[in-house]
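First, one chain by itself in C-alpha cells, the form predicted on its own.
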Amino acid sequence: MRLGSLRAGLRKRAGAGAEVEAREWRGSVVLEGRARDWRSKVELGWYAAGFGYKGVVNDLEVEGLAPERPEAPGRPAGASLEGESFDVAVVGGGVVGCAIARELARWKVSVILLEKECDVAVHTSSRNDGMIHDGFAAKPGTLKARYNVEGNRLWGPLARELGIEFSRPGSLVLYDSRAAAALYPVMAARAAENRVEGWEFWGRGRVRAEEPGAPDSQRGGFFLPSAGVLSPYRATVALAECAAANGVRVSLETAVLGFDTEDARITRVRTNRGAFRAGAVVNAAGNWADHVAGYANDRFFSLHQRRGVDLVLDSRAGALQRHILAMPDLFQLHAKTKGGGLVVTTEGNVLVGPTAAEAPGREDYATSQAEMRELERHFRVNKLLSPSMVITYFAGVRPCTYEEDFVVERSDYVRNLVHAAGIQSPGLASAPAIAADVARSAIGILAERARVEPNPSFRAGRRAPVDPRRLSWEERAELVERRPDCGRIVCRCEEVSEGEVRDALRGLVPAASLDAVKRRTRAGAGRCHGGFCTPRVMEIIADEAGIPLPEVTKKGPGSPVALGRTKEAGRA
C-alpha cells in the first residue's frame, strides 16, 4: 500500500518526459529512471523520504549528467598497505573521522585513517564558517538535533585539551517585524524541547546596546549564548595529530576502492595502496560516503549536494560585532537551511552566509556574481558592515541525505560497519558527540570476538604549536632568542613566522602543500591572499622537504605552483 501510494505521487510530480519507479529495498525504498532536471531529482528524493522508509536511494538518471564516481587515483610514493592488519579502518579525514580516530586512540586497538587527498579537511570540513551551533535550529527529535546539543557542550574541554582557540559569542536571532518578535514563546519553547540552555529574550534597546550596527527596523532578538566559533580546518588538524601521538596511523592520499566481503562481514579493505585486512571499518566518507557504503552492498541512503557561498570579511570588521548575527524569515516553515548570516571568527574576521543551493558536483567549488549579490541581504543586518570589507570568498558542499538528519549507526547487514554518513550542518558542532558514539559501536564490534581494554597511555591532549600572537611581547622576546625564525615574519598579513611554517611542514600529520600550510598557519590567508608570502613559504617548503621548487604543489598533486625555471643562476 505504501510503495503504491509513493509510485502514484512520483509519477504525478514527475511531470512529462520523466520515467520514475521505486522498489523497496532492505527497509529502503529505490528510486529509478529518469527526472527532468536536477531540482527534479532532489525533490522526488524529498518527497519519497515522506513514506517512512528507512532511507532513500536516489539513482534517478539526469539527461547531461553523468552519475558522479570518486576518482581511482595511482599507486602514489610512500608505504604500502597490502598485506597489513588493522583492528579498525576510519575512512574519511574530515573533522568527524579525525574525532573518531581519536575517541578509538582511548583503547588498546590499532587504528588507521584513510584520507585520499593529501592533508585532512580539505573538503566540507575546512569549507564551512566554524560556527558551533547552539541546536535551537535543528528539527526536535532527530539526530541532528541530539548530536548539535551533545557536542556544544562537548566542544569547550576539547578545545583547551587540543590547544585550538574556541568562543562563544553567542547567536542573536533578530526579529525584522512585531509578529515575527510574538513568535518568541514558540521558539522559547523548540530551544527547551532541544535542551538548549541560557536563552533570553533581548528587546530593543539591549539589541542596540550589544549590537550598534544592528538595524533601526530590528524588534528585538532572541539570544542563545552556547553559540561557539573555532577554526575548522585547525580542529581538524588538531583532532588528527592527538589521534596520531596516541598511536594512530594516519595514512594520506589513500582512496578505498573496494571491500572484500565474507559472511556479511569486510575482511579486506582495497586501496589505492594496496589491501589490508581489518576488524571493523567506519564510513566517515563525507560527500562519497554513500559510495562507500555501496562497496559494501549497504547503500541504504543516498547523498544530495547542497552547496554554499560565504564571503570572508577583512580582520577589522571583527571589531564591529561582537555576536553571530542574522534576520531569517521566520515564517519560512518548510526550509530546508537556517538562512544563513554574519559569523564572527576567532581570527577576528566575520564570515558572510552562507547561501545553499541543490547543484551537482560532490567537490564543485565554484562561485558566481549571482552568489555575492545573494549574499549582500545580509549587510542589512549590520549597518556598519559593508561589501568593500570583502577580502576573498569560498564555496563549500554539504552531504546530506534525503531525510535531512544524520547516519549514525552500525549497518543492519554488515556485521563489522558504522556508518557516519549525511553529516552536513551541524555537523562541526556535533563532531565530538558523533565520534563517541561511533567509537563505542566500533569498539563493541571488536569486543564480539576478543576482550578490548582502555589505552592507559592515551593522552587527550597534543602539544599545541607555538603562536607568537598569543604571547605577551616579554613572552615573544623569549622565543625569539631561543628560536630566531620565529622572528622573521613571512606572511605580513597574519603575522605568521617562519618558525611556525617549519613547525607545521614538521608536524605529526605534515603539511605538504601551501593550502596545507594555510590551514595550519594562516599563511596565505589575509588580505593580499599570498601575493607577498607565497615565494618565501614555497622556499621553506622546498628546503624542509629536499624537494627544487618547482615541485611544491598548492593542494598536492597536480596543483604545480611553479612550471619550471625561467633562468639558471651562474649564466652569463
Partner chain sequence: MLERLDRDVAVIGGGPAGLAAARAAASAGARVLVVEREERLGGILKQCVHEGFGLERFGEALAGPEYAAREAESALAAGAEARPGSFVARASREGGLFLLRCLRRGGAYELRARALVLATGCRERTDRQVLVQGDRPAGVLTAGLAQYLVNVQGLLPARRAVILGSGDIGLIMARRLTLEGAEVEGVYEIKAEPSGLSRNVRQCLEDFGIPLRLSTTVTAVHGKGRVAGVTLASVDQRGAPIRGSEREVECDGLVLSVGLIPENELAASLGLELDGLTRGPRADQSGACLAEGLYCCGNALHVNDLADYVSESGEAAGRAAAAYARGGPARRELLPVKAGSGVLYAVPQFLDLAAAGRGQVEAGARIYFRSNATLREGARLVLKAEGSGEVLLERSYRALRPPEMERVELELGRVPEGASALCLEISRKERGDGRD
The other form holds:
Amino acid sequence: MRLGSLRAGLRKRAGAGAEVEAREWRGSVVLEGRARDWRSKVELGWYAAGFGYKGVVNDLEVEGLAPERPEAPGRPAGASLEGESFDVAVVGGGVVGCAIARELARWKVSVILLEKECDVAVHTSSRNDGMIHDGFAAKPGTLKARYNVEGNRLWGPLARELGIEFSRPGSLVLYDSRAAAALYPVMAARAAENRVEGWEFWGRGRVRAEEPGAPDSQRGGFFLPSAGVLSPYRATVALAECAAANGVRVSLETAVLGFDTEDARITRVRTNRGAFRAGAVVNAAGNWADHVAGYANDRFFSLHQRRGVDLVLDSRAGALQRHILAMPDLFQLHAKTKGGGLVVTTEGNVLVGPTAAEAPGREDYATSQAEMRELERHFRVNKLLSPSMVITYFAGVRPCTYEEDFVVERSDYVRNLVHAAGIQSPGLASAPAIAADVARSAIGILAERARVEPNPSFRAGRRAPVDPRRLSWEERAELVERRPDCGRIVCRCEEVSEGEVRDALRGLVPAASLDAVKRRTRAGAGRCHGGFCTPRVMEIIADEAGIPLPEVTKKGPGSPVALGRTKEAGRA
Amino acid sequence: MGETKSFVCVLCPRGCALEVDIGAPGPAPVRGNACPRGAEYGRLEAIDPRRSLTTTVATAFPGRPRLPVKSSGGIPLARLVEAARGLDSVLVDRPLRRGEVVAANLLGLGIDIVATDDLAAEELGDAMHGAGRAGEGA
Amino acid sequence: MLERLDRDVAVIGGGPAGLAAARAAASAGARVLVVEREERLGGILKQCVHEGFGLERFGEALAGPEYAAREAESALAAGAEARPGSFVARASREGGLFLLRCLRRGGAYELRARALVLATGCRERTDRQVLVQGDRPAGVLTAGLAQYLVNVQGLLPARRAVILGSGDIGLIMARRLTLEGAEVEGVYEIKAEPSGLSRNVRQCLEDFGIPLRLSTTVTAVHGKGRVAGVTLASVDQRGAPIRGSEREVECDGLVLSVGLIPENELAASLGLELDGLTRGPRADQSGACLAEGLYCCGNALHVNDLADYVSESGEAAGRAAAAYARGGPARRELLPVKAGSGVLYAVPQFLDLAAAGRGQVEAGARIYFRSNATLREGARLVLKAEGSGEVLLERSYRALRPPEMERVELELGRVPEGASALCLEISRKERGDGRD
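Since the structure above is the form predicted on its own, I would like to see how the form predicted in complex with the partner chain looks, so please show that one next.
Okay, now the whole complex, with that chain kicking things off.
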C-alpha cells in the first residue's frame, strides 16, 4: 500500500529516461535504478522520506557520476593496531567523535578514536562558521531541535572546562518587511515549542542602536540571546586532547576498511593499521557514515551532501558588528537551512555565509565564482562591511540524511554498534548532547556483558595551551621571561609566537602540518594568509619533527610545501 | 644591407626601446637610447648579449643555508642557466664579507662569483635556536 | 624585569625605509632605536638577490642584500641602534610620548619615544584576494613567499610553475625559478599590458623564452594534496573571464604576483586614517602624518617600485622626526595635493609650506605620482595651483605607465599666496611637443 503509492509517486517525479524502483528492507526503503541527474536523485530521496520509513537508502545511479568510495589509504608510519583489543572504537575524529570519545573516558573502559586524516577536525568540523545555534530554527519534534537546545546549554560549561573561547553574542534576525511583524506570534510559538529561552522582539530603533551597520530597510528583528560562537576546530582539538589526557588512544591516519561480524555483532575492526577487536563501535564518520554503516550491513539510511561556502573577512571587521546577523527573505522560512548570515568569530573575523547547495562530492571543497557572487547579498545586512574585507573563503560539506534529521541511535540489527550520523547543521551546537547519549548507549552495550565502573580519575578539563593574546601586558612580559620562545612572533597578522607553534606540535594530539598548526594557533589564518609566517612555521615543524624542510606538508602526506631543494642536481 | 634588432634596454628602470642596425661595417648605429650607456649596451646586446648572474650558493650553516652571490661580469646569455648549474656543488663553510670571491673563473669564462651578503661568524649558528632554545620552563 | 627604554625617535621596521630614517635622524643628533621583526636588518631586500638596486642612490646596480647591508651599516655608523627580532605588540600614546610594547625572544620591553617613524613596508595580495577559485592544495603561494623559499631557504616551491600576475616580483620569480632548476609554464596577466617594468619583461621572460599571456587569468586551481593544474581563461575589457575561453594547464605550482598592500595596522591602531587609493596614511612631503610626531615612509606610505625612492622617503621622515623630537610641535601650513585627471595617485597628499621656513627640511618637496593609463606616445604633466590657476611646473615624458612611478621636485617658494590646493594633471602629449 505505502510502497505502491511511493513507487507511483517516484515514477511520476523521476521524469523521462529515468528508471526508479523502490523496495523495503528492514523497515527502510531502498531506491534503485537510474535518476535523471543529481538534483533529481536528491529530490526523489526527499520525496521517499515523506513515507514514514525508518530511513531512505538512495542507491539511484546518475549518469556520469560514479558512486563515491573513500580513497584507499596506504599503510602509514607509526604503530600497528593488529591484534589489539579495545572496549570501544569510535570511528571519526570530528567534533562529534571527539566529544563521544571524551564522554566515554568518564568510564573505566579502553577507547580508541579512529581518524583517517592526519589530524582531527579536518573536514566538516573545521569547515563551518562556528555558530552555536540557539535551536529556534530546528523543526520542532526532531532530534535536531532536541540536541541543539541541550547542546547549546552544555557548551558554556564545557568550553570553560576545555579552556576554549566561547561567547554568546546572540542572534539577531532582521526583517525588512512590515508584514514580518505578523509572523511574530508564530515565531514565539516556535521558540516555546523548542524550549529556546530569552528571545525578544526588537523594534527598529533598538536594532539601530545595537547594530549601527544594520540596513536602513530593516523593520526590527527577533533576538535570540543564547546563540553563541566558538572556534569549531579548536573545540574539536580540545575535546580530542581531553579524551587523550584521560587515556583515549587517538589513532590518526587510520581508516576503517571493514568490520568482521559474528551473530550480529562486530567482532573485529579492520583498518589500514591492522585489525583489532572491539566490544562496541560508534559510527561518527561524518560524510562517510553511511559507508561505515554499510561495512556492518546496517546501511538503513544514506547521506547526500549539502555544500556550504563562507567568506572570511579581515579581523578588523569584528569591531563593526556585535551580534550574529541575518536578514532572511520571508519565503526562506521553510527552506532546509536558515539561509546564512554574518557571524563574528571568537577571533574577530566576520564570516559571511554559508551557502547551501546540494552537490555530489563528500570531500569536494573547491569553490566557484558563482558562490562568491551568491554570498555578496549578505553584505546588505551590515552596511559597515564590504567585499574588499574578504581575506579568504572556504567550503564545507554537510552530511544530510533524506529525513533531514540526525541519526543518533543504537543499531536495530548489529548489537554492538551505535550511530551518530547525518550530523549536519546544527551539529556543532548539538555535539555535546549527542555525545552524552551515544556514550551512554555504548556503555550500555558493554554493561550487557560485564560491569562497567566510572573512571574515578577522569579530568573534565585539560591543560589548555597558552594564549598570550588573552593576557595583560604584564602577564605577557612574565610569560616571555618564563617561555623565551613566546616572545618570538612568527605570525605577525595573528601575533602567534614560536612558543605557541611548538606547543601545538607537542600537544597530546599533535599538529603535524601547516594547516594543523593553523587550526590550533591561527598562524597563517590572518590577512597575509601565510605569506610571511609559512617559512618560519615550516622551520619549527622540521625542527620539532626532526625532518628536513622539504618534508614539511601543508595538510599531511602528498601535500609538501616544497618540491625539493634548489641546485639539488649538483649536490649528490 | 644589414638587419635591425629592437629590444628594451635593461640598464635602468627607464627601459628605453632600442633599435640597432647590425651587419653594416663600423660601429652599429643605435636609436632610442636616452643616455650614452644605452648606446654601448645596444651595440653589445645586438651581437653578444650578456647578463650578470645572481643566485645563491649553499652554506654549511643551518641558520643561513643560502648565501647570495653575483657574477663579477656579464655571462653570455645563452650560457646563463649552465652557469647557474655550475654553482650547484659550491658550499661555503667559512664566514666572509660581501665582495669576496666564492667561485673563481666560472665555466672558464674568466668571470668570478662573489658574495653579495655578509656571513658574520656570530650569526652562523642555527638562527632560530640561537639563544634560549624553546620549551624550557614550559 | 620589564626593560624600559627612552629614545628621541623610534623607528618601526628595519628595511630600506626604516634604515634610511634611522640614519637621517641619528645624523641629526637624535637618539634612535630601530625595532625590527626579523633577526637581521634589511627587510625584504635580504631575499631580493637579483641586481638593479641603487642606480639612483649609489650610481651602481647592486644586489638587494648589498643595498640592504650598505644601508644598515651606514645607519649604525651614524649612531642609530637596532633591535632585531622584536615585534611591536601594541603602540599607543602616553603623555606626550609614544609607547611601544615590544616582544622578543626571552624578554618584553617598553620603548618610549618623542617621535615615531612607521616603516612597516607592505604585504602581498593573495590568491584569495583576487578570487582564484577551485581546490586549495599545497603549491599556491605569493611570489614573495616563493622568493623567500628559494633564496633564503634553498627550497623549490614548484617544478613546473604557472605565474599569475606580471608585477615585478612575479617576473623576477619567473627568472629565478628558471635559474634554480624549475620550469615556468608561462606568466599570465589579467590586464592588457604587463604590470611590471619593461626591462623586467625583457630580462626575466624574453631572455629565457618564457611566454607572457596578457588579458588572461587563472580562474581555478586543481589538485588535492599538491597543485596538479590550473584553469586559465581569457578576460574581457573589464577583466571578467570570457565564457568558453577556459583551458586547463598542467603545473605543480601557482605563484601569484597580483599586487602589494601597505601594512598599516599599527598606523590604524594609532588612529590614522588611511588614504583609499594608496592604502597608506595621508602625509606631507616629509612623511609627517596628520597626528603630531608620527611619520610614515617607504612602502607603508605607498607602494614604490624602486628601493631608491623608499630610502629617499625614509630620509625625509627621519630628518623631520629628529627635528620634531628636538624642537617639539611646530606650526604647519598644509596645502592639499590633488591627483587630477590622468593621475592614479599622488604622494604626498599635503605639502607643509611652513617646513621651508623652519629650515629643517629641504626647501624642495618631492611629489611622486603614477599615471592612470599607459601613454606610449608621450605625456605631459602639469602641476597647477588651485585658486590662481598658475602652472607651477610642467614636464614632458616620452611615455608614462601606471607601473612606473615618476617624481618631480617643487620649490616651496614657488607656491603662490592664496593657493587652496595643488593639482597634478597628466595629458597625452600633442604632436610637435618635442622630446624631453
